[in-house]
Amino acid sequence: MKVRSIFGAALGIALMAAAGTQVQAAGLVKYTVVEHPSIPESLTKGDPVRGRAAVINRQKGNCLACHSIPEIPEEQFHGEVGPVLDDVGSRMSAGEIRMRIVDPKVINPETAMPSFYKLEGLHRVAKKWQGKTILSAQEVEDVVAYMLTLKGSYSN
């Protein structure tokens, strides 16, 4: 049964990406998911300085709960659940990073990573987050801009 649901999700993703699906929930900036899957068009203009602040903000992005970012040694307790992000800007395009932030379940339906810019199709949403996205369109783009600066290995 699990294999079938994963296959079904993968097929749905492939069809959605092939069609260049446009997504817009009430109050959100419209975006288009394309092949690979990716969201190639920016939601707004991002700022890497603000993005770094969102990444380390434990109440907002909270990226360090799951990811290690050696470029931020002053922050303690980097996570080990997700991949190390020291060179994500070399490995992925802006559109690929944006897809992983907006709705990572499009890429991996089994991921523990939350959808940071999605309102529909969510499960077990805490009361304080109902009807809200974790990040705004501006914050998504700020995080994307920051992630694109991470292009090499760092020493601690």
Partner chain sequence: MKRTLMGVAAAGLMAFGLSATAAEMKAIDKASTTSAVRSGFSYAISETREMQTDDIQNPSFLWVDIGEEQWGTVDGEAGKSCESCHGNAADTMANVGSTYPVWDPATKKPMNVELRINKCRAENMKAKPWKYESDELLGMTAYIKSVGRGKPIHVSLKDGDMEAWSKKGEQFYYQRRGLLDLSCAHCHEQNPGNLIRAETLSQGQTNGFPTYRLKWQKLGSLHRRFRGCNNNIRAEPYAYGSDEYLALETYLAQRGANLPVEGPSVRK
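Go ahead and give the structure of the form predicted in complex with the partner chain, now that the form predicted alone is out.
Only a single chain is listed, so you will not see partners or other molecules.
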């Protein structure tokens, strides 16, 4: 699945395939969205320990800005903008979680949640962030792997 775009010029070329919609952007790993919506195939292999760190890191996922994650009691401040993430690992499939992180606007166009692996359709991105996604493909998979470990019932 590590197919890199050979169409360097245009960003966000979506190809309709029988199995779903392929999304391909210059420099990004190609992925396929199937009905539901979901991205069932992983971009690369994830590591939950690195994922946990990316979720906390303010320069990376900073998921704690908006979500409370009871499995991370050592972090003092958890946000309240999105739902508590306690049992997503038992409620959502890897594909659904991946879709949520890569481009949640496919699920809910009005959402406040950023698209962590998307370049196109953005307005006035600061110069130093242009051409960059918030998370790399590796980091997306790390976070997905971590989310899958969240199965509820935390003592803290």
